[in-house]
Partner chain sequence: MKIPLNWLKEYVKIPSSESDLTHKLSMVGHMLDKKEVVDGQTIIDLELRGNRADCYSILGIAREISALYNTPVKNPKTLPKLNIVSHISDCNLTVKTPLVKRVMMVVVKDVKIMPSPKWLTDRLKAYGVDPINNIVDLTNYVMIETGEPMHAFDLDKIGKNLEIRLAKNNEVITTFQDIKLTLTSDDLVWAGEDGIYSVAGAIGGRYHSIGDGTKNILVEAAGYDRANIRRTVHRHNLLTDAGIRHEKELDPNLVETAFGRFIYLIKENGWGKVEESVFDYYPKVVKPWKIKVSGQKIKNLGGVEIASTQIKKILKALNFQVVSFKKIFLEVLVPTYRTDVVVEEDVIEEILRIYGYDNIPVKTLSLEIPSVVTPKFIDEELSVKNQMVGLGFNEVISSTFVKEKLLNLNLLLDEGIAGKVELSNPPSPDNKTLRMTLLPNLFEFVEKIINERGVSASLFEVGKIYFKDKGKYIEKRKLGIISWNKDGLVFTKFKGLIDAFFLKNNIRELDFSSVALNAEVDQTFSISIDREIVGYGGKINDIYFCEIDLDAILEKVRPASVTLWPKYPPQIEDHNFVFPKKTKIGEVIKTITTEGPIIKRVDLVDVFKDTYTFRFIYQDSEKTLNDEEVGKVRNKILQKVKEKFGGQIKE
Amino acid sequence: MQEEIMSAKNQALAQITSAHDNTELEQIRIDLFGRNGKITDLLKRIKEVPGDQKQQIGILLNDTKKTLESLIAEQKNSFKENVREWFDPTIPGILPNIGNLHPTSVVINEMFEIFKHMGFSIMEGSEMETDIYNFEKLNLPKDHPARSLQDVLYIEEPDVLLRSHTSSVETRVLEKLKPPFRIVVAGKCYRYENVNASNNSMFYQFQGVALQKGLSMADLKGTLFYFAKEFFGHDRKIRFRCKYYPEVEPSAGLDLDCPFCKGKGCTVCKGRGWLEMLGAGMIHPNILKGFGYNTNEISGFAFGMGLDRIVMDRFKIKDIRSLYNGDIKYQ
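Chain above, on its own, the form predicted alone: structure?
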């Protein structure tokens, strides 16, 4: 009987290891351990074994039974791991939740496209700047009263600071590029401000600079009016008025009618009915001379605008703080 058990075991091992699926394994299990199975039959016949051999045969038969049951279970588990559920690849999948561009990024991209059509190149500049490039090379020496309008955040006094305007990129461009050129740049600026509905300590600006022979205020006005009409719409009211900026001479400002009150006056426009969109003018002769240009041969214009107010105008946002306080509506 010992030989029968070993023979049945070896045969069963070969069948189990060569099985192709769980259905085949289940049939092997029935053939071994079912009511008329081989191992079941051997267990029934153990009573025929002589008394002095029963213990030895019983142990061998139990070990065989456990070995075969264990191997069947392992094979079944291995088939489960390899099973892949069928799916129809033509069925549309579940779209993941993705974010959108921030309103400021949307506006910057649109503005870049308008100015690229006018021949402007896109530049970038560092948010950390030196006093020389942020002020002095822009006709703002240390004792200039206009500095008091910009409470700067210093990293290392008195020379290293967070730029207070994107005009610092203008000085870098005037130093490195050779005319003729036209560039625009967008980026963050920092000032110590009393935060309210229309002012924030961190804000975005958009800067433009052009330098070549023969540029005049007419070129500047035409550039800005074209941009304003393309970006804000041809039905918006625009005004061009005299202003003072130490970086440019002559200086001008461009205003748009307030979309919130339709010119009647509100908290956003501070009761004036107009929103100041940008400051501009011809690059000051002192700046050009500082970079070695002959002002009788070369002229240029520059403009800078607060992007946050333009974003507010575009998306009808009444409080500038909503843009950067984590409000999910604007993310």
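Note that the rigid core is defined as the largest set of C-alphas that superpose within 1.5 Å between two forms. What you see is a predicted model, and the numbers here were worked out from it, not measured in a lab. Numbering follows the first chain given and starts at 1. First, how it differs from the form predicted in complex with the partner chain.
Superposed on the core, the two forms barely differ at residue 218: its CA moves less than 2 Å between the two forms. In the core-superposed comparison between the two forms, residue 261 has its Cα shifted by at least 2 Å. Shown in the overlay between the two forms, fitted on the rigid core, is a CA shift at residue 64 of 2 Å or greater.
I've shown you the form predicted alone. Could you give me the structure of the form predicted in complex with the partner chain?
If you are looking for partners or other molecules, they are not here, because only the chain is given.
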């Protein structure tokens, strides 16, 4: 019987300590001390114990009863103390100031990351430039027809100007760095424009230049395709075609299928099915020769694109001016 008592006690102890609430405890209490409870039953059966053990078993059974009763009471009390305060998790939180990067910075950073994977470094250059570095050294002599596409903002006519493209950094880099190098640049450029929703006299360009023995149109194509797929998505169609830029020869252009009509032709793409994304090509031999390079020994490529339209598409902004006039509302 001693064993029976011990086993009942241990089982009860385990049940009491793991009980979750008063109802459960009450059930345990009834199971132990109720009319047909285990302990009640044992107490009834004490008369069956042989006389010489009766006293010892009696003490044990009483102790067990006391222990279990007090444990149940204790446990009940602890439930009382633990009653949690009601709280409302749906109440609004108090926000700290949340800072955000400008959409243009977001896009530039993403592009930089992609080009870093391909071994490009990041460069920067002056916005106040000379005609020589903005045009002359880029195979764009005075009165070149391509200059009429870039009406320039002058500080001192005709020599000091605000750069009309980031290609000015290309000339600076060709002068300063020793090949091999791969660099990308993002920055402000300026042109004389009739300001409207899609043209601003200040805009952003993204430019890349690589100079290294053995570079070819296939490397250029590979670089641009990798970028376009990473940045615009692997599902976009890409068109790599011949185009004209005086700074490069052979020259190329990269178009992406129009995301609005999937290449069928719509008002956004003027029915072309394609959107012009960037201009590129192998650096013109006149430029390389101008910096003292032998074009039989080294070659390079360059590419450039306007950033604002990409930013506007990404952030669903319709007017280029809102990017830079404080109209942007964050969150």
